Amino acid sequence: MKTQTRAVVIGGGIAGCSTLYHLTQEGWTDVVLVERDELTSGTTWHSAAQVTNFGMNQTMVGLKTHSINLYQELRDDPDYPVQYNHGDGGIRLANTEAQMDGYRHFASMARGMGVEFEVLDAAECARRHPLISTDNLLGGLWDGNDGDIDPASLCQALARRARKAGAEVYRQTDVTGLTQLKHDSWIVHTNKGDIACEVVVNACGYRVNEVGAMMGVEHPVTSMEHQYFVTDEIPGIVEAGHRMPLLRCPISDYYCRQEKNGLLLGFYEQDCKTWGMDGISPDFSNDLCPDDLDRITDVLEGAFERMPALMEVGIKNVVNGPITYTIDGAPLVGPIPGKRNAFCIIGLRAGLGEGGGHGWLLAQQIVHGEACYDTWVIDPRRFTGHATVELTALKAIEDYQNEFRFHFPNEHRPAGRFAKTTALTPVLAAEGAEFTVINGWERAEYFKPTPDFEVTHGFHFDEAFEVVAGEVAAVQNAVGLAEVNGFNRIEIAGPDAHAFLDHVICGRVTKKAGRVGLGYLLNDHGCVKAEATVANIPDGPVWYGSAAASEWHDMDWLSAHADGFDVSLRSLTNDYTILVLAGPKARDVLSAVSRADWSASAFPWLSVRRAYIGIAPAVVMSVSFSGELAYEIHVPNANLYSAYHALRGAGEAHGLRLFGARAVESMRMEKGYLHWKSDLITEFDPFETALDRFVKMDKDFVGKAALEARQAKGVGAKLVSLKVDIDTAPAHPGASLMQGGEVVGTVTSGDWGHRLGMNIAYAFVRPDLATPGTRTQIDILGQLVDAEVITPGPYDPETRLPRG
């Protein structure tokens, strides 16, 4: 066994084998995999092994497409062919118009990744799958690339190719400990000796937290028991003369695929249970949980109604094994938060179908620092300190019970709520707040007009449309107050604070005390990594502020680039909360509760100072995400209610109204302001993202050389604003822009601008279509809707209002 290697991958299931193989494909051949037992002895061996192209976003579609292409290549390898039933086709059923709208949107989104789905009516579903009934069925989504693969031969094939490229695989090798050295390399301790390496990868399936504990981390991953059974031969399958399409049914919570001349049926019962929460026996390997068919009786009855032929056949065998889940159901693939040179590929509940793509994207991150797609949707750092195993278990049960029922826009499910709250959460709830969740924080989305007010979840504008319009009007014409909790806030102190920021930000960094600036950070490929507000607090340190979801992401990036600078980084994210006071009367309200001079001359736009709001200490910034005169009031959490009470009371004389996140979203669309990981992603550089004014090529910064190389090649796409000619639905993220039957762009954000009475979208488009006045079309829920490129930020284009 080697004692020194470049990377050690721990775990011999699909996650580990795929990562090992793809590392060799990216040029790292001095790599090893260690497995405590035999390859595929964990979850992989009993997987139902379905391979679909369906995904909830473009990154997931892209990585699944890679898996399918790779598996086809392995199937056709004459030396070691893998059993892969590709192209059987698959149908996701629906019995509501809202579900059908979702399928129409997913078809539009997938088209931008070169994948074609079909939206079918009920009769066509039955024609393609002759075993199903059309009772209580509206239609479905057809995936022509759907199929299934043999788990064992797939993993052996990937390991075989990795070995041929120079990698080594050590079976029956138990990892007993992990030690990180001062220079951030690792020692992997095993029962057969130690291996020194640059990088370690946790690919340990349901044993993920046993290895996580060795490096002092707890991953938000837990396991659920999952049962399927295989039937005897079904005459209808024999008579069909072709393989049956795969079926996924959100109506009855089951799936099925052909297995020989019978069916493999898997169930997502409501009476489900977690597994392994109190530890896993070291002897549990190539093993299963006891059968419990009584638990799936309700689901089975629904399957009988959909497929009556099931009532006439027997059961050959039953499988009940653990599968892993995360808090939001998507895997954790990427850097382990707070650890250098440590990565994970875990929580792959659909590991066989997706594993080829996940290993591909992870290998790119390890070798090149970034993948070809923005991987935030699977990034382990998208969850922070609230992401415990206990919370994960609650969300895993909820996800399991809704396996084939996708989240609708603005739908926030109830399990595991109130993970992060402030003193204002119950106060705002009493005011009628409907809450959304941002990185675990409960944040007011809008304020209900009556206690029994409810919305219908779907892809069209819902009943809250007029409520949000009223909140926006209050901000535009008088004054509004909102709580923005969880905002990422990092204190940067030390003599090199500004030199450090100048190094990581691609534009000018404001150094003047009492002033605020906006900057962008690039990755080593010259593409957009982060957006930051830089505030120079008088007689104090610099505050770096960014999106709530970026808390661990940005701290990792800043820490990794602070070497050589005399700076200290300290997170204040969980110590302060922002109260946003916005509108033409905002200055009057602020002046009523603070004795400081808040006039435009004494405290102009983009200023920052310490002050008191009533008796509450605060840091106040004159910045605006709404486009109105506005103040961000950063208050220590211990004083939050005091500051809120003072502002709320003073605002009564000025018509103050509370507003929520949906009003902010509407207003930021009108102003041309961008959201991190919606419009600001690592697939595009700042020139493509219309951030030219924030880039100064006459200075050095992280990513400059790569950005110059990208400039030399020319712009590949441009971010534009669009006026959309429809008033019933927004252009949802991922929707495809079409021109002459071709995809010419992809929507990143969309919402109604209430002050302008305009449906607005942002999209990356071909550069030749980026000129204002250019007409195009967007596929919105299966309808081609006319759209026109407009100048960004049509509301108050000269930004006079925030200047007061």
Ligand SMILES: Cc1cc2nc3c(=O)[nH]c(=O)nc-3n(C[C@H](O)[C@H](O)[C@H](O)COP(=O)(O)OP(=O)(O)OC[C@H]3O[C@@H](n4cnc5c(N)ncnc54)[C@H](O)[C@@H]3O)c2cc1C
Contents of the next structure:
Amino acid sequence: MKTQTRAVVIGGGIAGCSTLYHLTQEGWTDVVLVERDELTSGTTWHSAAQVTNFGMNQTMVGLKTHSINLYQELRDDPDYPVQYNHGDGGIRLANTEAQMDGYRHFASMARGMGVEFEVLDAAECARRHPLISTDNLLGGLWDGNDGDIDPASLCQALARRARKAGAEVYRQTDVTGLTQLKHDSWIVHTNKGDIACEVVVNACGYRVNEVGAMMGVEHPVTSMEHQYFVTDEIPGIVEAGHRMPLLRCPISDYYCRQEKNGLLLGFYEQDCKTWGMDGISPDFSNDLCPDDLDRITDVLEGAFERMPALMEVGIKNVVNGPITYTIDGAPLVGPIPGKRNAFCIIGLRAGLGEGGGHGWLLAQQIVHGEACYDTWVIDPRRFTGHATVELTALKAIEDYQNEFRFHFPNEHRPAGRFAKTTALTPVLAAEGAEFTVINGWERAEYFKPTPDFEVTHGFHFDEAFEVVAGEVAAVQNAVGLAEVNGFNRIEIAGPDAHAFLDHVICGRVTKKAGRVGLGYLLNDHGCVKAEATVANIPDGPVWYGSAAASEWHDMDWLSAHADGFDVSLRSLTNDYTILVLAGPKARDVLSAVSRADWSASAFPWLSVRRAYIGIAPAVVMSVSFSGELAYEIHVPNANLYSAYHALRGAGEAHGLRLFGARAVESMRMEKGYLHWKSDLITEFDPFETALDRFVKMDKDFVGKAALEARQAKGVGAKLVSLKVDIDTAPAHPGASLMQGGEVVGTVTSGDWGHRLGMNIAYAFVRPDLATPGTRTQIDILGQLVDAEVITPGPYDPETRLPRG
Ligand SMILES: Cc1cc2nc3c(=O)[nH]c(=O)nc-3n(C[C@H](O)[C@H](O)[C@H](O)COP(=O)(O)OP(=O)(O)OC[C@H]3O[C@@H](n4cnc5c(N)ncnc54)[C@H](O)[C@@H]3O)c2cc1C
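May I ask for the structure of the form predicted in complex with this ligand now, the form predicted on its own having been displayed?
What follows is the entire complex, opening with the chain shown before.
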């Protein structure tokens, strides 16, 4: 056994084998996989092993396409062919128009990744899958690439190829401890000796937290028991003369594929069970949980109704095994938060279908620092301090119970709520707030006009449209107050604070005391990594502010680049909350509760100072995401209610109204302001993202050399604003822009601009289509809708209002 290598991958299921293979493909051949038993002895060996192309975002579709292409290549390898039934096709069923809209949107989104899904009516579903009835069925989504693969031979083939390229695989080798050395390298302790390495990868399936504990990390992953059974031969399958497509049923919560001449059916019962939360026997390997078919009778009935032929045949065998879940159903693939040179590929609940792609994207991140797609949707840092195993278990149960019922836009499900709250949460709830969840924080989305007000979740503008319009009007004409909790705030102290920021930000960094500036951080590929508001508090440290979700992401990035600078970084994210006061009367309200001079000359746009709001200490910034005259009031959480109470009271005289995140979204679209991880992603550089004025090529910064190289090649796409000619639905993120039957762009954000009465979208488009006035079309819910490129920020284009 080697005692020194570049990377040790722990775990020999699909996740580990795929990572090992892809590391060798990306150029790291001195790598090792250690497996406590034999390859595939965790969950992988008994998987139903369906491989689908469906995903709810482009990263997921892209990585699954990679799996499918790779598996086809392995199937065709004459030296070691893998059994892969590719192209049986598959149908996701629907019995509501809202689900059908979802499928129309996902088809539009997937087209941008070169994948064609088809939206079918009920009769066509039944024609393609002759065993199903059309009762209570509207239609479905057809995925022609669906199929299934033999999991054992897939993993062996990947390991075999990795070995050929130089990697080594040590079976019966149990990792018993991990030690991080100076300079961030690792010692992996095993029952067979130690291996020193640069990088460790946790690919331990349901044992993820045993290995996590060895490095002091509790990963938000838990396991659920999951069952399928295989039937005897079904005559209808033989008669059909072709293989049955896969089925996914959100109506009765099961999936189904052909197995020999019978069917394999897997169930997501309501009466579901977590597994292994209080420890897993060391002997559980190549093992299953006891069968428990009684638990699935509810869902079984639905399957029988859909496929009456099932009632005529017996069950051949039952499989019940652990399957891992995270908080949002997507796995954790990438850097382990707060650790260096440590990565994970865990929480895979569809690991056979996705594993090829996840291993590919992880290997790229390990070797090159970033993957070809933006990987935020699978980034382990998207969950932060609230992400305990207890919360994970609640969300896992909820997700399992809704396995094929995708989340609608603005839908936030009830399990595990109130993970992060402030003193204002019950106060705003009493004011009628409907809450959205951002990085675990309960944030007001809008304020309900009546206690029983509810919206119907779907892809069209919903019943809250007029409510949001009212909140926007109050901000535009008088004054609004909003709580923005969880905003990421890092205090940068020390003599090199500005030199450090100058190093990581690609534009000019505001150094003047009392001033606020906006900057962008690039990765080593010259693409957009982060967005920061830099505030120079007059008598104190510099504050680095960024999106709530970026809390751990940005801290990791800043810490990793702070070597050599005399700075200290401290997160204040959970210590303060912002109250946003916005609208033409904002200054009057602020002046009524604070003795400071708030005139435009004493405290102009883009200023910061300390002040008291009533008796509450605060840091106030004159910045505006709404485009109106506005103040961001950062208040210590202990004083939050006090500041709120003072502002709310003073606002009475000026027609103050509370507003929520949906109103903010509408207004920022009208101002051309961007959202991190919607419009600001690692697939594009700042020139492509239309951030030219935030880049200064006459200074040095992280990512500059790569940006120069990209510049030499010319821009590949351009972020534009569009006016969209439809008033019933927004252009949802991912929707494809079409020109002459070709995809020419992808929507990143879309919403109704209530002040302008305009449906606005942002999209990355082919550079030749980026000029204002260019007309194009967007596939919105299956309809080609006309759209026109406009100059970004059509509301108050000179930005006079916030200066007022
Ligand atoms: C009943 C069922 C049906 C499923 N059907 C599908 C499907 O149709 N399609 C699909 O895509 N997915 C399906 N899945 C999910 C899929 O099987 C899993 O996502 C996938 O197998 C997980 O692979 P993994 O490599 O992450 O974990 P595992 O396969 O569990 O591998 C982890 C490995 O790590 C090893 N290990 C753990 N601790 C240590 C240690 N300390 N030292 C060394 N090695 C260690 C284990 O021995 C194990 O071999 C199904 C799952 C179940 C339970």
